[in-house]
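The form predicted on its own is given below as one chain in structure tokens.
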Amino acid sequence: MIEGVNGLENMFKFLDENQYVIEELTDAIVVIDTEGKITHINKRALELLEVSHENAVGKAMLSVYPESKLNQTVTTQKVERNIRLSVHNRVCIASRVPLFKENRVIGAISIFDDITRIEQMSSRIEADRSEMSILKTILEIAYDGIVVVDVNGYITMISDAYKKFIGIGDDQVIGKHVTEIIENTRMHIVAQTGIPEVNDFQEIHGDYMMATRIPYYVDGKIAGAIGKVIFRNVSELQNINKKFSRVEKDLKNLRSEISSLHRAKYNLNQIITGNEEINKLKNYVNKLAHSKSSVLIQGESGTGKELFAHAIHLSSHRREMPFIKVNCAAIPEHLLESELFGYEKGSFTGADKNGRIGKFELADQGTIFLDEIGDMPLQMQAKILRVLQEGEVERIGSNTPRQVDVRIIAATNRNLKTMVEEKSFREDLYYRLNVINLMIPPLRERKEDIILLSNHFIDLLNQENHGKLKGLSEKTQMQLFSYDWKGNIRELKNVIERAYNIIEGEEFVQPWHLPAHINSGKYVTNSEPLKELVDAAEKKIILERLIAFKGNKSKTAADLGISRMALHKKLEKYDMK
């Protein structure tokens, strides 16, 4: 680089004569006198300036080059070295010196270059270093054995594991074929045909290890493969095997056993009606069950909302998980956390030692059924909100949540809306709750139903008690059918089983059988006699039944316990022939 010029004094004459030179120098040189005018430019700063010669020479630098600094190194008259520029997006470096006669100053010369492709070979290997650094560390620390060939199968990299298990130095490896160093190796295999080998069985120092060999490329093309042998003799990985499915067998037992103590009891078909609006319930139980939507059932007591829920967890795809029912009512509020969350070891006193699973976690993969929701506490209610919308529980004492697969179906016989608007009920978990909403009909609505899960009641007694009792008496029915069954099914079960054990040698329930306040002679009128309520309702069942069995006449029959000709006899009464 030019540092400076001092009498020179044919200087520009020089330059003039001489311009084939400065033409062949690879640098681009741009000289201009103390107007800051061009006088001299070769081929290469045209080049780089994107400007014709014309246009140039006698041209102002400023005007060529808007940011040139050169006519202040005129005006300052100091040497500038190694100054990095931008010229049309390319990156320079340029030399600036001024130029003397006779100890003044006439003009300048810059010296420069476009170094944009040395720069960006410079990032590269920067680049490339800061990976390999990062490739060196992770082969110090694996535990496994790596090695990494060229595409001929020279070592160029080994993990500090590898080269422990083999017994040799750094030195002794790396440029060394793979086959010198590595006993039944195929990367040199790998490296050469580009295909590559997974989970393959190596025999080194007499024991037979898992090896995985996969190639690796460079722009395209294949340079080396990468190998990988985990240090497990394969007898000892089939013990581990073993263990593995051991265990997994033993954690299905496990939750095989929590399902069988926690299972659902009641399907849909052990919902016993003639009734229409049950039915449709039925139906409709059908279509959801299948969705992990939260379900809110409705109704009096007694009207059977716990069997609808366990219908439900039972024509679902969690029917094989467990069934957890929680009645909110009957567990003391300062307990009702830890029995739906569970507790870690020591949280509080009297806690026990192993700590305990709370009943969502029971009912992970499966259903949790809150009865009697509208008795939950509103400090409760914000959890079970979380539950709700996060999926995850927190024990108490613990500050890990934890993820559960949950299905919620709650219960009440409160109305939940006035208890929102009573601020008694949490507005935000009522509705994530009522998804889908299911309203159970007392059975003062459902008269139909009466002496259908009377019968039933009588059945299921009989069998448990091998008794031989055949039913109801008209008058009983007639006393059943005035009652208003405030108590619904629950009520209707408890005196049929009360009447059951009192009978003495009678074949049919009678009136007398019945407590006081239903035998009371005081009966709710209805404008329809009680044969022709009995009647509709034989009709809908058989109707439903010739339905459900398509018109099978033998098959409708049979489900009734009735003969074929009895029921031909039925259809005639009923003008359904």
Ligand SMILES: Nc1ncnc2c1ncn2[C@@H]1O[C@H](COP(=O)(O)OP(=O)(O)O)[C@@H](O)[C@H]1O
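Under this definition, the rigid core comprises the largest set of C-alpha atoms superposing within 1.5 Å between the forms. These numbers were taken from a predicted model, which means no experiment stands behind them. Numbering follows the first chain given and starts at 1. First, how it differs from the form predicted in complex with the ligand.
- Once both forms are overlaid on the rigid core, the distance between the two CA positions of Glu445 between the two forms is under 2 angstroms.
- If you fit the rigid core between the two forms, you'll see the Cα of Gly366 move by less than 2 angstroms.
- Comparing the forms between the two forms, the C-alpha position of Thr185 differs by 2 angstroms or more, with the core used for superposition.
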Second form
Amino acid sequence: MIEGVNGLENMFKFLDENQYVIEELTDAIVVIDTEGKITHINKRALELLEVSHENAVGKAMLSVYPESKLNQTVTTQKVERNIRLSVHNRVCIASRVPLFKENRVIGAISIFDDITRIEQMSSRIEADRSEMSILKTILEIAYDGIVVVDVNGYITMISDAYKKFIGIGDDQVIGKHVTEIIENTRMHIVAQTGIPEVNDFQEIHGDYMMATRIPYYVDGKIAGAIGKVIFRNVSELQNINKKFSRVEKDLKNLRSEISSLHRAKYNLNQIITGNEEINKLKNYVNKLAHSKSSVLIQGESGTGKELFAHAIHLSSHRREMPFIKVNCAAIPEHLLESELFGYEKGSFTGADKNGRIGKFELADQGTIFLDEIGDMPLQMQAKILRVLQEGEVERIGSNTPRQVDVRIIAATNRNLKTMVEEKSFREDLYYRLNVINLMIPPLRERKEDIILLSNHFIDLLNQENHGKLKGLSEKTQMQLFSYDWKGNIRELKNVIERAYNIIEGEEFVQPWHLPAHINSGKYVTNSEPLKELVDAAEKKIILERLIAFKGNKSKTAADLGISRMALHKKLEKYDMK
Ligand SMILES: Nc1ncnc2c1ncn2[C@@H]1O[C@H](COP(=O)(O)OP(=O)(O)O)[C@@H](O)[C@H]1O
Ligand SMILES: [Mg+2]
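Okay, that one was the form predicted on its own. Can I see the form predicted in complex with the ligand too?
In what comes next, the whole complex appears, and the chain from above leads the way.
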């Protein structure tokens, strides 16, 4: 256009004739004569120069736009192209051309346009371009997997590391839907929902990665999502994974161990009795089981105190929680405190370096059964009292008490009342424990239970061994009935078990299946003298041979011409083990 204008002999004529074209041009056009007066100006030029048509046409160019150099073009007669100039703070680019008629200069024309927007755009493109190149570099050098998807989930960018990790080339990735390329991805979802996901576990190639997915916005509208996956420390992560699952497994095992090891085993129905007193106790326990009150169970050894403790726990709301038994007599005094209360890390030499949880904490929400409480040292009694009063325990080496919710059941075969009088048991603790008191009568005061329990134990043994033993012979019943059961039910149970093991095909337990001290009672009649004699003789012979072979059972058995097993049974039968 400028080329066309330049050199036209009759520019003004052209301009006049083509007025409408010039008007519609998006370029601004101003023409001056040799005196510097505006002869032609189009709409766009008026706009840019911010002047009205009347104030422009016929007026001096310099009055409209004082910085104008168009007058100089008339003088210099030089063509100037692409001159940057500023018009009312707009960046314009202008070309100035002298106009000639018959080799004589008659004026000049300026064609200019506002390039502010273009300028901005190009500088933005420039900036974008440098940002892009920075981004590209980042994508190339990043260790992490970075992927960018558009709003529809199609991949627009991906880091080299990610490509390498997936084992795929550039051309195979860009433009593909992310679900085709990356396992278990959620990028397309985040690109839709706009909800970021931070540090999510994502399984890729069988490993767990940490994935973070962030939506990105352009002009306030969601435009896609940027994802980052950390697999830099895959092996480290794998180790953590392994450790994690191991710890998880351990924890699970421990939990089930706690609940199986520390689960009460006997409920009230498993307390077998025909005795009125015991039945009363069972009813009483059933009523009081739900209260958190402490229980003191007293009775001779083997009367079923522990059985009752189990049953109380199982009848209470705490039944799903641990039932922790502590035998106060079995644990050495200096270990009892750490056993009951636990200890902090490194609180004393020889302690487990990780510290240890005490039985009270272990029993939290459940029941602790302090068996043989009468054997508890006085100093420990004070500490137990504190748990009862404050409901809190303190680990050895720690100053911070921990709250525990534990029901205490204590049992003893000793007479605590007397011990209180003798000052070997704290009176305050005694009263604290003795809120609910159970006195279990010994077997000799509930003889009706002897046969009942014997049959019960036989039933249990039959179940366990798929056996068919029918019960006790009448004579055996008499023997058992007349025996003075110092060891109570525990002793009875042992006797039945022993008989069960040495029985050889008989349907009923016979007196000779009982230990000698029970069998030799006054109910042994002479009705079976031969058997008695044979037994006595057999016992004597075995004893002699055993002594001769210095207790070597194989040699003894061989010498007697019986199997080791048979000898074993006979030794048991004669209580010679
Ligand atoms: N009433 C009962 N019914 C069934 N078994 C019983 C009964 N009383 C005691 N036993 C059994 O006798 C044994 C001793 O009981 P235990 O509760 O340990 O006595 P304690 O704690 O008083 O010494 C246990 O094996 C228990 O199963
Ligand atoms: Mg006991």
